[in-house]
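Single chain ahead, by itself, as structure tokens, in the form predicted on its own.
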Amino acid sequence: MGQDRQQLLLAKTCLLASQILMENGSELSRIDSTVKYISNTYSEGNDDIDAYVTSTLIIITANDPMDTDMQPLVLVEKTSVKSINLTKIDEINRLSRAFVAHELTLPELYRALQQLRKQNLLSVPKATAGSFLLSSTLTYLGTQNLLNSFLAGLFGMMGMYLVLRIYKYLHRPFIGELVVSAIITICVRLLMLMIPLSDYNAIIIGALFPLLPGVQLTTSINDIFDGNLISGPQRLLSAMILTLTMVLGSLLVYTIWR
């Protein structure tokens, strides 16, 4: 009965990373990678856990080599892209790390990661900074004009910021950015009643850039490279939309504004 609560463990705990590697954005083969790192290193040569992940959903099974009898236990969960967040792929890698080095026990780790997935590790005043720094810059380096420059970081940290406030409120993907597309471009026009701005177009696209899904277009590809063609495809279709759920946003504040 303590192999089969420590196997039951076990999977649950495989299934509790998986989990939090798929919400903040990981590519599949980083999931399956840490599968097996924990499963080897609670028990050496330990290939009787398996994991079967889509973007929705996540299939651990378990196996007691010692037991041909037992039935396999089997664990499924639905699961989503919730956000991209680094940070907490970045503290599973340092959790299985240090599981791997024995300075964790399998109890430990799956505390460990109960606690990560419920804490809030994206910092809101982080990431308005970086997109404010972000658009700045690259709409410095196409337009050489620090005001334009300055504007689009402006606009930038403000479309950063009311789409995770948006996001936090509603949990609903695009709809966000297809609000904050439409409300940059229609402050770009307000302004342009004030002050005869050049390139104003780039200014918009300067403001827009921190949201496009670019670790998302990123992964999807590593996902169809690594044969995961379902996993991958759907990635690619999502930062799709989003892409076009911005465009359509401006577009929207131009046709109405003509």
Second form
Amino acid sequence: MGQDRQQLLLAKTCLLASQILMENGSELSRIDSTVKYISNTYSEGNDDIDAYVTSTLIIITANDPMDTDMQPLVLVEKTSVKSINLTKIDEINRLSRAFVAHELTLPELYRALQQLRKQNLLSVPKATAGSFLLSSTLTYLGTQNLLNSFLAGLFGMMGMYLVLRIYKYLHRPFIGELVVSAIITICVRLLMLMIPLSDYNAIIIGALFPLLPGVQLTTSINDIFDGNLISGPQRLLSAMILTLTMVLGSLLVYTIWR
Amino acid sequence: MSFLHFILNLILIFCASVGFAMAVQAPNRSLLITGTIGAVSYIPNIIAATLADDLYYGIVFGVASVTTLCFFAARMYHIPAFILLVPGLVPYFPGQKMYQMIMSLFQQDVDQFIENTSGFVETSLCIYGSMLIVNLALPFIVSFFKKIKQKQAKNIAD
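Please give the corresponding structure for the form predicted in complex with its partner chain, as opposed to the form predicted on its own shown earlier.
What follows is the whole complex; the chain from before opens it.
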């Protein structure tokens, strides 16, 4: 019985670690390797722990190969990519390394993961400042125009702030990006009535840079090349839908404006 | 391209990589590393693009240098390579091409759509092909050099 409880705790720990990684945009190979490190460290190869992970579902199976009478343990959890937060991925890496080095016991690791999941490591000032830096620098690289790059940075910062706020209240993907791209396009068009802007499209695209799904594209292609033909195309589709919603937002404004 | 213009571009790419890392909530200890990787990758990018007179060769070599530097930096600083790789690739992401591709589709501009789609697909192939080749080759190269070092150490001991 005690061993069953330990195995259940091991499986729940692996499930929780996988969930946090998936929710924060990690690639699948990292999730697989984290589960393997945790299970191999704890059971020294005596327990067979496997993880099957897609963008919306995580299945953890635990089996003791030495005990033929034992029913395999299966844990299933729904999940989704909520946001990209590399700090949480780094924290999971740190905790799993500490566990592998025997600095943490399994119950301590489980508690630490539970606390990490509840923690809100999102820093809105950091995200908005980063968006300003990204939008302004990439727009300057493309247009060599200080005014355009400053405006792109400003609207990029505003866009990131609004997307984070909209997601906080609605908890729905894509809506924030649709609304924000429309707002940015409106702001640029209104500004054009007052100041002649040389390349307003570059300002809009520059402002949307932080929201464009570069990370999702990278992880989806990584997953496909790793042989994950369910989650890889899922993420690729999600990235394309995200871009589509941003384009739709801008197009709506162009159409109404005309 | 003048030297000052080159230095300015290096600084801009450094700032862009750091900015993106901040936007995706990368840990603070990785910001400087990721910015440096992004900026350093610009050098092989510009050399390859100038010599071959083709933007895509620059992307291949730029991405290869980002992937290689992330591989070694991850081991030196105990940071997951993924955290360094994603912001380092920001100058090469085809997100803008994808946006323009979909926009031209809705505007029924067929020529632009074909041009943007081919640009998006070619950029994506360059990026991910380069990453795949480097990810496959690097472990072999590293283990090869480790074997040479072990042989040299053994010879010295003998």
